[in-house]
Each structure stands twice: as structure tokens, then as C-alpha cells.
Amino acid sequence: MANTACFIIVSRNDIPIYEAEVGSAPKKEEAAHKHQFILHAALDIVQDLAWTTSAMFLKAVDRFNDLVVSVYVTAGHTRLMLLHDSRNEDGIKSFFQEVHELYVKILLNPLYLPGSRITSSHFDTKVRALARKYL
């Protein structure tokens, strides 16, 4: 597992509707909010690249010091983002194929709101076991 590792759901109006530190590092406060931070500037660059592409995973988009951002890009256009300090990319593109099937089962829930916060703990938990997994 990767030592640093953010993981969040952007929706198509760039609202994040779910975020998880999943990385094995400890946590520091200071630490997320850097992380967030980081991943949200990247919105920009995801947006450019997304309507140059056909394919879903961007591989890595951005870097910051040691950290890289990578992205997947659903059909609605939402972002599942990773910021990790990581090298193995075949792991990285797994995790997201099935993050992106929980998302899908989540959105296809007839009392989930799309563009919602996920609140979901089965989620949750399911996302931080792949996340062991595969990173």
C-alpha cells in the first residue's frame, strides 16, 4: 500500500461527494487539507484533458513534489481522483475500474441523489479494502 494516499469522487458541477485518506501514512489534519488542496487543483488540468481523450483512466495528470495525481473519468463525466506516492500503475487503474462499479451500484440505489454526498459505510469500507488491495 502506498505510504500517502488520497482517494476522492468529484461530481460533474466539481462538488466532492466523497473523500478518504487510505494510505498508511499517519494522519495528520495539515496533511488533508494539503492533499485536498492539491487534488482540487487539478480539477483544471482533468477538465482540459478529459475532452481530449477518448480513454477513462488519465494515468497521471499532475505532480507535486513526490505525489502524483492520477484520474478516471466515468461517462457522466464524474472524477474519481488518487493522489499517491506510488509507482504502480496497473494496481492504480484496477483500483478505479472497481471503485467505479461501487459507484455505479451506488448511483443505480433509487434513494441515492446523484451529485449527493455517498454517506454509505458499506461503501466506504469496501473502497478502503480495495484500496489495500490494490495500492
The other form holds:
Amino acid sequence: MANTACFIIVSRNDIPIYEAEVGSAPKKEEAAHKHQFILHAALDIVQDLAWTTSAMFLKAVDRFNDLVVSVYVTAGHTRLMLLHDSRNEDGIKSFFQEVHELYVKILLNPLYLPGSRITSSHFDTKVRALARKYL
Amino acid sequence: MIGAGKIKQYANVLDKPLSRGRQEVSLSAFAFLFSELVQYNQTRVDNIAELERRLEDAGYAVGARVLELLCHREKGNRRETRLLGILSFVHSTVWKVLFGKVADSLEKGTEHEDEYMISEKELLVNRFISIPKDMGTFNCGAFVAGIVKVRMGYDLAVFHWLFVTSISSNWPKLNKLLFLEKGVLDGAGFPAVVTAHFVPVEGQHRPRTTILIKFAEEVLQREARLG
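Any chance you could show the form predicted in complex with the partner chain after that form predicted on its own?
After this comes the whole thing, all chains and molecules, with the earlier chain placed first.
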């Protein structure tokens, strides 16, 4: 499992709708702030890159010291972003694909308003389990 | 409930596998539900424009979900980044899943570069609906203002500046379905004004339905940039 990993889902209006620190490193508040900052900074790059390919997985789009930002853009331009220090591209791809499927299931729920926060605790549990499995 | 015994029960929606979309629903059941939707909204509005907006919003919610689901299920996780790609996605994939067939035609507007039309002889949602005469007279300007106002004030979900144009037609319009499309196009990053019109066809009793799509300027600019 990766030492540091921060996973967020950003809605198409650039609002974070889900956040999780999924790394095994002990949690520090300032680190969480730093991760958010790096991920936000990467959004501009994603916006440009998203139109150059029809693939959803954009691989590593940005880096900060030893941390890498990998991004997955869904059809509706919801962005799944992962900040990580591991170099396991296949695992990250599988992680994104499985989380994407979970996201589609959440979206299909008529009681979920597209673009609002994902508060389901089941979703959270499953994402963390996937992170343990793939990252 | 028919078939209730056969369906496996899942504790949570996340455990349930995604539907493969093979099941069909009965047309009469759908028509009944849709007529209820129209009637429900009709009791809550003062004018046609308001009614159209409510139906648009209802369709928008469907469109946003259909886009995400179909790209995942039918397209093997490929996104559409080009204008023609997304149009043919709507015309064939989306149409097929929603209405069981591809749309009758997809054309480029002759007068404007940014307009496209999807036509259908007998649109599924219009099949059992005829518009009373008194609903055919409404102010086109109010309709346009309604769309702009709605989009500005309504959810934060649609930040795109909408490029609105008024389209005059002598035929009564009821933009029932339009947001099925709009949800897809907007969600995929192709903001557009989408309107539904009745177009009379010679020698036929019922007019056909044309869905007019007018893309926002930014879409065409991006399209030109991508080459």
C-alpha cells in the first residue's frame, strides 16, 4: 500500500464532492492541506488535457517533488484525482475504473443530485477497500 | 408486483451490479407515467414557458445520468471530445437505449454553422399527446428569458453561459424531451441550446418532431482548435 495517497472527486463545476486520505502514513493536518493545494493546482492542466484524448485515464498529469497527480476524467467531466508517491500505474488504473463504476451507481440513484457531495458511508468504505487492494 | 420474487435483494445499491440494459418497459406504462409527469407539472405553473422549463429540468436529470452510464457501459470507457462524435452518440447510442431505435435523421442546419437537427417521425413521448390550440400561443421572448434566467439562477450545476437564440415558428412547441439531449450535451462539455419543434410533413396527419441543437460559441471555437 502506498505511503501517501490522497483521493478526491471533483464535480464538473470544480467543486470537490468526495475526499479521502487513503495512504498508510500517519495523518497530519498540514499535509492534508498541502495535498488539496497540489490537486487544485493540477485542475488547469486536466482541463486542457481532457480535450486532447478520448481516453478516460489521463495517467500522471502533474508532479510536486516526489508526489504525482494521476487523473481519470469521466464522460460527464467529473474528475477522479489521486495524489500518490507510488509508481504503480496499472494498479492506479484499476483503482480508478472500479471507483468510476461505484460513482456511476451513486449517480444513478434518483435521490442523488448530480454534482452534490457524496455522503454515502458505503461508498467511503468501498473506496478505502479498493485503495488498500490496488495502491 | 410482477417479477418481484425473481429479483435478488441487495443491501446497498453499490453492491448491485449495473444493469446491462436488456430489459424493456411497457410503452403504455411509460406513457402513463409521462402523462402524469406532464399533468403534475401543469398544475404547478402559470404559463407554457414555465411548463417547458420544468419538463426540461426533469429530462436534464435523466440526460446527465444516461451520458455517464452509457459511456461506461456501451462505449467501453471512452469519452466523446468531438462535436460530430457526441452528436452521433446522441443520435444512435442514446436514442437506441431510450427509444429502442436510432433516430430517423441527423442533419446539419443549412442556415447556421452551429445548428444541428435530429428528427423523428413519431417521437415516443409525443405518441399519445396532442396539444390543445390554446397552448400554442405563447410569447417566444418569455421562453428565451425563461431559459436564461433559469440557467443563471437554477443550480450551480450549469455554469456555462448559454448562447440563446429565439426561434420563431407558427407551430405550437412543447419542449418535452429536449433536456434528454441537453443533459447529455451539457454534461459532456458541449453546452448548447436545445429546443423541440413540431414540423409539418406534407401528406401526413401528424407533424414530425425536430430537435434543434444550437451549440455555444465556445464549442465551435474549441472544435476549430482541435482541427
